[in-house]
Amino acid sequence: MKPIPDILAVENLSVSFRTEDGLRHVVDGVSMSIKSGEAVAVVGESGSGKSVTMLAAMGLLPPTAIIKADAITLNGEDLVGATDTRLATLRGTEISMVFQNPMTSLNPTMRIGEQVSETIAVHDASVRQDTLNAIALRLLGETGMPNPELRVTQFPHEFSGGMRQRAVIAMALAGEPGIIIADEPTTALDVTVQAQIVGVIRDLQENHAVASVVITHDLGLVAELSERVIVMYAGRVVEETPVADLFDAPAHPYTRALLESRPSSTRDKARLASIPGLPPSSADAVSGCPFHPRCEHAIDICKTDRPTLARFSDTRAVACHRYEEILKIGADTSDAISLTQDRKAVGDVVLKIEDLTKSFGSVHAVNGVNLELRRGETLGLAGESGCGKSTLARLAMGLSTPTTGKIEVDGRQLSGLKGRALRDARRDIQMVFQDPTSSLDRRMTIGAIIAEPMQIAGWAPKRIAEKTAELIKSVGLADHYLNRRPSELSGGQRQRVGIARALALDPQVVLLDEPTSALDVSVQAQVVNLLDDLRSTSDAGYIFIAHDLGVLRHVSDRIAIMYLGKLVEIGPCEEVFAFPRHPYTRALLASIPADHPKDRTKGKFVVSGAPPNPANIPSGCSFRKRCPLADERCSAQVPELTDVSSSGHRVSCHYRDDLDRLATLATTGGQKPRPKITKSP
């Protein structure tokens, strides 16, 4: 049989960057090939060089950068030292790129349509412009793109996150290279819609005689998308496997150790294996292998000598002194410890939300929401982008006034409540907000931001200082961090900053709006860890909003489920999660990644489009344009949120009690295929 060839081959990459203080080396000696039509995936924490890898083998790094390598070929080209001229010749044509924030990507000033054929133009002068405008149209509809007709003519601004994604993707695909390096590619995006951008990377995977790269933390993303992972750790590659042997049996410490860090969907609850400590700033930074400050199996050699990669079978690679030992243990989690007993019983009414509602002109943010918590509970809140989660937080917290409405905190009404009296009322209730870098003030120190709301509520200095250190130490950092600024911080260290500010004054409530979406897995699991402890010793009633069902279900006792202002489905979490009764939720629940290449399902549920104008819901059931079982009844009617179970299992939907039609959901599908990508004549 005759071997397949290396698309892309790189060969002792070396990447440092000029700085104030000096060169910082990012990446160091790798070599990895992909081969035609391969499926690979590159894994790592921030900073561990994935994304610079990939950039300097297109030639993309800045002018800073210092690049070394033996060699990097393209076709069999060596691209070490050609020209900015050649380059550009092969960008688009040979090897494309997704960039993780589609709308930097995209020109605001140019028409979508002109821009996914830009490539084309731009390489071929001679294409005419109605051949241009149909290659635009056709590789929109590839990619899943509602009424493209319409879309090609439209703005970025006009599209929704998902849909600039598609257009990102046809324009790699414009023309028609051989490789696709798609640099975290679902990352800021709902679970709906990372579902059906995977839907798009896999049938360009299937379908188009494409390789494809995936840059990525999201080991669910792995799972869905890769034939074979690379995993990547401070600059260097620690190990190469196929994809169903990193999930049964991780080689490396570094490997397992993100596996387990991972909430799952349907795993049982259990604490989180998180890694200690952070990635070395450098990747000379530290003697031996790099990964031995954080590796429990570390011993006195891995602290001297640094181990080479080195393959221990035809299809594997790994660079660890004690990786047979590893091997042995595999990615059993069976020994964790569970979470179950260690809730604490919930108590009275905290939160009473009644008839709520937000009116942005004709928009209904919120619209008719009623909603309790109870202390010592967690009730998690999940939704798409624009269902109107962090609106409803927003008012809990007297941040925005409800058009109607009640809000009740511990028993004191807070609709209607104005300055010093709307003041004292938000000492029981505190927010962490999603991005802790801009919620926390730069020119203060990390004890000074601690300290404001105490100071704020007139406290004494002496316990102002003792709740402050009582505080810092509560969310796992030490002293000498309260004479820090944010900046010297990293991203999970602010996230715990933030969640001991909130915590200050002993609120009956906390709100959490998405803590954990921009975060490493590894980083993720020490937060969630921090708040499953601070659970256990505190009466406060928490609401965990997120898109990310894995978590949710990890912290959730209750779960509520939001479209379009409103409530749809709320119960028990594990009931929700066995039982959905919604086809919003079962799309939501059959949207997250698999937990195991084997898991890998086409014919899910996986809802399509993007949700309508909230400006013009439709009538009836809002949901009916994008639910497989709406009919007349629910065009004509809207459900009511009615009880389904003793347990308080509530369902807004005309089919709650239809279980053999909500089954088909699982198993047949909601949306009409897509077009299948072609090579153009």
Contents of the next structure:
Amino acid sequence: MKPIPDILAVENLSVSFRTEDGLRHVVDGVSMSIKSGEAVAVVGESGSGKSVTMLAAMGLLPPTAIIKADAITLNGEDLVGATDTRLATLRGTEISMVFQNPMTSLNPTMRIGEQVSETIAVHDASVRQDTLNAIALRLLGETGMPNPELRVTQFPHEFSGGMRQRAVIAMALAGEPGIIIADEPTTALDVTVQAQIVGVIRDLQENHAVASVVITHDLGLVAELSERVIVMYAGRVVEETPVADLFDAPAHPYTRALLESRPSSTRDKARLASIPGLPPSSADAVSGCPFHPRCEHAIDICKTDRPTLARFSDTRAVACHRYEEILKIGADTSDAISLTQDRKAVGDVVLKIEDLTKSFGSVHAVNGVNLELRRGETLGLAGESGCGKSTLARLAMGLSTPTTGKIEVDGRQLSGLKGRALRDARRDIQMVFQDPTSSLDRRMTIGAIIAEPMQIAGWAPKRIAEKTAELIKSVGLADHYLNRRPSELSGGQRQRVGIARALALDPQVVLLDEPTSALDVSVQAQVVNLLDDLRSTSDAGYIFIAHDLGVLRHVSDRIAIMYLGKLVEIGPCEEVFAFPRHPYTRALLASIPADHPKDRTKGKFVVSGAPPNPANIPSGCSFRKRCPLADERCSAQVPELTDVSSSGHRVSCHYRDDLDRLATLATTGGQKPRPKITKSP
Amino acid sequence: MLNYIATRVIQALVVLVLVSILVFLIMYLVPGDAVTVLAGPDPTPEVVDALRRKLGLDQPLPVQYVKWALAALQGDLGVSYIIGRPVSELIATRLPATLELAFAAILIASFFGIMVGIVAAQRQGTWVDGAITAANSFVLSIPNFWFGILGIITFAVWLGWLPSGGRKLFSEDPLNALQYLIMPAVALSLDSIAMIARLVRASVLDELSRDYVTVARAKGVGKNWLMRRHIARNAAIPVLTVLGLRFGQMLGGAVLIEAVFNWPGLGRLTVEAIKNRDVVLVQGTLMYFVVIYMAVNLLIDLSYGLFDPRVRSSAGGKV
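Complement to the form predicted alone: the form predicted together with its partner chain:
Every component of the complex follows; first up is the chain already shown.
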């Protein structure tokens, strides 16, 4: 058998950007190659240079980029110095790309069908319009677009995020390229839609003779979609390995730390191993190994000598002076401390929500929700976008008036309060926001931001100063940060400030609205650990809203699942995760990307479609249109939230006790890794 | 889309009523009404009373307004006291000249404005872009009529290629009429060219930085195709708004340019009416400006739907 040729190879690529502060090196001497038909993942945190490397290969970097490379070869043709016209000819036909945000990657004024077939039209003017239409129709059908005949004539704003991403994938496929690059293709999507898109990408890997490069920070996606993994850090390749070895025996300390820092939906709860510090801002900012300041295994040589990427087996390479020792440690995490032991027992009810409804016209964003939160307890709240979780948070904060229903904070009724009384009551309930950048005033110093709630509350300056110092310390930042401004802090540090501000007035209830979703994995672990620490020292109740069920499982005592404004399942975290009784909860859990390639979601229950238009909810059970178990009863009768155990586990499904039926909706896969693709062109 | 049109038309009608009340009230805000003008110096109280009764000025204001508005709806804007002819007739005689100038100027402004703006955007950061930006600021900082005078000195007095002022009819001698039209039209369009060029540049650059452009380039789309098929439509939307505002202003008559080129349009009619305290004529021309301006802007608003499908469906109710 002939060796499989490389379809894309990059040799000694360096990219820097001209910025106001001088040159910033983003990619530093990267070499990598992708074989025909191969499924590769490029992993790293933001700023690692993974996207820039691929954009450079496509010639899509902005003019401010300075690109140096010994060679960039696509199908044997060297692209270094190629004209823009030549690159344009290759793009779409030889190499194509799927981008992160489907909400912005389509032209809002052009019909979907035209955008899909444009990939062909732009390269070959002789193709007739009806042929183009037929191709667009076929490709949209192949990506699992429902009702493609209608969809080709529509505009992007008539599509949900998942459908838009299908259209973007259809566009990338249209020119029948030999290689498709997918840059964070599921990051902007809801977890159930993410699972659908993973299925679409896997289909194209298997059914088209195409190599794929998935760029991601999400190790779950790596496990789902790759055979071989390239790990990047600070503009360099630090490890290259078959996917199973990455999870079983990481060779680079950074890879190992990444694996340990992600919360898992299946492993035992344990304190997350966070990576201290931050990645360097520029690839040449650190001498020696760029990871050594954050590496617990670093020795003297790491500070002075830069390790090169060295092959240590047929399939593996690593850039680490101490990889042999790292390999021996393996990916074992059994020495981790269990969290549940030092959790406090829960106390009295601190937040009580009764029959809460919030309507906007005919849309019921929150529809009859009952909820109790106790002191010292963390309630995880999950659901797809638009399910009403953020509206619920706004109502609980008193930022929005409920249409009907009651909210009680610490025994005090919130609804009906006005003016001063409302402001006083709000002090007891504080919020940490999703985007730490936009939720801090960039003109104020960190000290002023943290002190502001206390000033409004009328505290004495001396007391404010003491409390501010105490708060900044409790969120793990040094005193001198008090004089800085948000722009001088990293995302994770800003979120710490947001947390400190929320805790300033010792609130009874803390609402955390996706507090870690804007952060990198290693930083997310730092923030999650910080929250763990803070909760063990305070007796407030916490509501943690997130779409990442791994994080939720990690932080929550109880978990509540929302769908179209209603709670469909609520109960003790372990019980809900171990034995979900609502088909929707099962769908959410089944959608979580695997922890390990051997657990790929293939064969699991992946729910189809997206939530219906909230103005037009189906009769009976609102989930029935997407539910494989639904029958006449579900369309006739609205299921009530009913106890299924003595532990407070409640479910609103007619078939909550029909265990045989529920068992058909598998939440774990357990398939063997699929065989390597051996197609050659 | 029908809903959208209906909403916009109703909004326009409400504004029209409010503005017409303001225009009507002008008569009572300026010192000295028609009577003081018509009755001549030192009139007796009897003469004044008789005149007031004759003009209907003795009736309560709301009654006067309703009468005036109903008549205006039927095209009767009253009779000018000074000239002694119906206002609508006076406007009608001047309208063709104003329309001709406005259409010519807006055509020149859109063509050159869009072209120059696209060139500047495509050459962002180069000397071409710099030169265009400087030229734009220069043109915007100097009033149009100054360029008009400069044009007359250069092309009429010095080179003798074009007439220095006046208007000829296209129906009689098209070439000759064009010679008369060209200088006032260019002079009137200059600041609009600069403003539209600026806006087109910003709008195109804004679109070029969007994700869908990168996606299109990843499909293999080249520069020209990108500009034609992707950018043009999206970048047109903000430009349309300004084009509409400018065109509305031009249709109201270009006072200074008409004066410089002795162009017999509505601008000069209005100036004369104000000078003569011909309140009825001022009211009439003002009402005409308001209606024209609003009609043009309504058309522009409706045309967004042609360019942007999101306007069509969001305005048409549920998606």
